[in-house]
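One chain comes next, on its own, written as structure tokens: the form predicted on its own.
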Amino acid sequence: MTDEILSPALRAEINTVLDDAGVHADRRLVMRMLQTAVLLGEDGTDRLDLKIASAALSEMRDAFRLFAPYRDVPKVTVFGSARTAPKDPLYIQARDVAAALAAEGWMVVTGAGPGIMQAAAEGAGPALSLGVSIRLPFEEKANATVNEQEHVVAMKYFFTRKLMLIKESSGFICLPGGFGTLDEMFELLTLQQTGKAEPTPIVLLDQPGGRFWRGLERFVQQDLAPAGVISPGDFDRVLITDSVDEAVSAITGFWRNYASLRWVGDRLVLRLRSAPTDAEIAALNERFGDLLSRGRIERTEPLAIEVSDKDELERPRLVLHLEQRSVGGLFRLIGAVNALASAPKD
């Protein structure tokens, strides 16, 4: 562990530097940071490899400023190609699924770049729209939209700014597009797939009668599941649709009652917006006893972690143990949450 690397008076000093700079709040973890630049330099690490680290973790500091004014308002992430021209019925797409999502309360964030990007700052208005560029020798500026209020930050890597076009969102909206799109629709499934990100709702938006989605839909029922490379329902938990209407209802109606989750030990505990009844609770377990590795659904008081880290006190609890490869079961169940008679009606 780093703690044990550098010697009690490095330590000392970078404590010194932490206090100066008046570094109060979550000081154990900058001070990991510090010691681990310490020991990259004590490594010997590469120029190129330094020069990654710096960018990164300066690039990282940027985009959470640009975001931690709205930590308090939902997000939605629009991915879409960059060629799309503004005639195009899938810029329109991109722009009244945005709007409708604005109107809702919602901010949109994008790739800040022309296209389906622009047509979904568009939509949400400069107001309501945040941009995590890219810089590349062939590709234009931040769009006006997010350039407006100045609400874009630039990336020099691809992998830095997937995390922030992730992070921060609480449903994702993907349009046709090339290599990037797919390879940022496909990490957003990896992620659910692999429990490393909560669940979060994904449409696949087309333009109306549109078949690009329904390609991919094919390939993974006919070659990707039964080959065994994928659970036969890993691909339930992403809606295809071609209505903007469906599509702006998932995204808002999954957190209808839903509201987090949190693992503690191997127990799951869903945060709602509303207490469930018991009969609800019994029609849970008798419709999802089979996603648990032993116990039954159950109604609880936040628990000693949660009361300690002040998390959500305020919210009903539901507690399970669930088995750790239904990911895509917890998606329904989750859906069932949000059906339920007592969750809220708007």
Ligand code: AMP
Second form
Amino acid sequence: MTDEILSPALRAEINTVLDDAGVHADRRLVMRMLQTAVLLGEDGTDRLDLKIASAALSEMRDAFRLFAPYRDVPKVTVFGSARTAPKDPLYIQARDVAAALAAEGWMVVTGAGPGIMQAAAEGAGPALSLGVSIRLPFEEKANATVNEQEHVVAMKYFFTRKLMLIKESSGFICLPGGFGTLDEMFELLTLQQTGKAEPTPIVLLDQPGGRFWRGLERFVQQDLAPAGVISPGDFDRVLITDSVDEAVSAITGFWRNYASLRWVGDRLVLRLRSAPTDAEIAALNERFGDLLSRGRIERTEPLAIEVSDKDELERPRLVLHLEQRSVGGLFRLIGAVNALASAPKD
Ligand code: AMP
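Given the form predicted on its own, state the structure of the form predicted together with the ligand.
Next comes the full complex, this chain leading.
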């Protein structure tokens, strides 16, 4: 696309710029970004659109740089109301769950604002907190915890911010909140339902005895599923709880044995931490056969494309033909894999 439109002379000049800057890795991709910028200019793109594109790109760079040193540290994002006061039991719950996950070696990502965001950052402590704040017309700056070690990046747009709040995390905890929190929660559900994001644990956490999420659950079960606008199992993957311990187990336990997945054509490869036994694979087939569009769940060596990408080659693998829309089923299968006797212990 872009490659074909720009003149060869301009492409040569861009190549010279990249040589001078010493950019060699992933050069085609960097080239494409520069070409797109030139083409946006050539197109006479509207000034506001140019501002959006340029701010998005430079803020993404800032955010990637903030996150890059922590690539190998597991991260959980905590969402929740910006309005929760420090004496509120929900504030304490958010602080406690963040502290418990930090004690297990997790970093806690938040929107860097007040309320639940501040509580979670405090619970994790400055060293294990990352904040992605938003510049709002009427809001104060990022909370003190994420500011302390400059673990914060400020974004102009919600869409780039949401990308960073979601992209690097291996678990999500939503505490009660308003439009912002619900928007973030539904974004998570949509990304997973459509397969745009890999499966990750999602916990809706309340204060002890709290019933905030039960209305949503009722709405999903009594209205959304019967109307046919979601599949009945789509919400099963979400844990609703008022217990910090349960929330932590749901997040860490999701990754006990399951490590990652990859679609190769219509085959789904599950990468595990421990190799399952023949008897365990037989039992998985017995239990999950109805999720398969054909064939059986089988042990496999890395597939050709995985080998050429050097994609987690050391891990044991299972391969299956999963019914495309069975996202709830995939979560149940991951849960079963994590519960195998051969799975690593905590
Ligand atoms: P709400 O539930 O409407 O209070 O919105 C909270 C969610 O929206 C948080 O998880 C944030 O990501 C975002 N948000 C809303 N207000 C702010 C704020 N003042 N600072 C940072 N993030 C905010």
